[in-house]
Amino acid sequence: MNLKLKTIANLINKEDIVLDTCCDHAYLAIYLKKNNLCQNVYASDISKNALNNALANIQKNKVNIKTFLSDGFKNINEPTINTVIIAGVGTNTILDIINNTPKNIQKFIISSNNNYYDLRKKMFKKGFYIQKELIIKENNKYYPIMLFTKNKTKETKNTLKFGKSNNKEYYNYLLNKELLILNKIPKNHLIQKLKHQKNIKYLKKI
């Protein structure tokens, strides 16, 4: 199992009763079947071959562990589910998931691959709060790894910008961007400059 799926692994707590939605071949639902590290789990995808791949591990692998083919929740009718993950997908396809979130879901471990900002800001929306941000590197990119859940905690824009992490060589990787950005900016672009200038003050006091 790739250092991804160890990562989201490790943010499940024994109480939690997992749906892990976009399950490919259903490594990561497996993994916490075996190791007892939920009190139950579940695997869906949207995708028939991609599911039909879950199912054939899960059977090599002799756990049990029920399966949907769905998209999002729509055909998922489990109200004991708690908390779900969404990795390996796109922020505007994990944002189709969530507006249709059910209220028996708790928690979210979200692993996106592009547009952080927009997904911290419409979770908050929804009422969910980042509790925990980690980072991994992966192919010479960086995905954060998001815990949100209901317990309310302080958000600012910077937060919801950039994060809760503590990895510093991933904040040096984003100032490092922010002043590449802002060098290519023309001069009498005076709104945007001092945009990227405000978010350079905030990543170096990190």
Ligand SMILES: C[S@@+](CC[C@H](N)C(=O)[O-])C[C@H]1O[C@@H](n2cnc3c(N)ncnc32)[C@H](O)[C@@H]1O
Given for the second form:
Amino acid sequence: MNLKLKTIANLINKEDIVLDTCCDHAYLAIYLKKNNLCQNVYASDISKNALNNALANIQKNKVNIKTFLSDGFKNINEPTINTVIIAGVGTNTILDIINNTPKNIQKFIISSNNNYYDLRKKMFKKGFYIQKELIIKENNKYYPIMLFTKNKTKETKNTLKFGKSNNKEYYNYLLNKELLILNKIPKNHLIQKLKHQKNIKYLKKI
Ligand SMILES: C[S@@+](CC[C@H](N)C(=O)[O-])C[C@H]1O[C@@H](n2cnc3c(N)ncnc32)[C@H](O)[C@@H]1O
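What's the form predicted in complex with the ligand like, now that we've got the form predicted alone?
What follows is the entire complex, opening with the chain shown before.
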């Protein structure tokens, strides 16, 4: 299992009843079940092909995991699920899935492929706060993994933009990205320049 899935598994608690949407091969669900890391785990995917692979892996590993062929929660009716994992897809798909989840879901563990600011902002608007954010680096790309719950925590424009990972290497990478953008903005585009200067000031401070 890769670093991303292991990091997600570390955010799961014993009492969680988990659905891994977008499970693909179901490696994460199998790992959680085999190591008894949660109360129960379900796995789902929108793709028949992916789900067939998941089923084959589940059988091979001799574990008991109920699976669903489903776009997000659309074909799932398991009211005990309290924790949802959505990983390896983009922010638009993630938000579509979340818009159709039952209201009783307490905890989301999310690893998006893009648009993290948008994701954090929209989750905040839905009343979900970042409890933890971990950064992993795979194939030279950084992936934030976010744990959201309804427990209120302080969010600012900057925490929504840059997350709450406190990962210096990641912040340095973001800082260099901001500097590159700033250097490309023509001198007379003052408002645009100011926005990036503010980002740079914040990233230098943390
Ligand atoms: C790149 S894989 C990610 C696998 C694993 N979660 C990971 O992060 O390594 C993306 C999976 O998401 C599934 N998927 C995409 N949109 C979905 C949706 N709306 N509902 C459920 N599964 C979806 C795809 O079929 C695919 O198997």
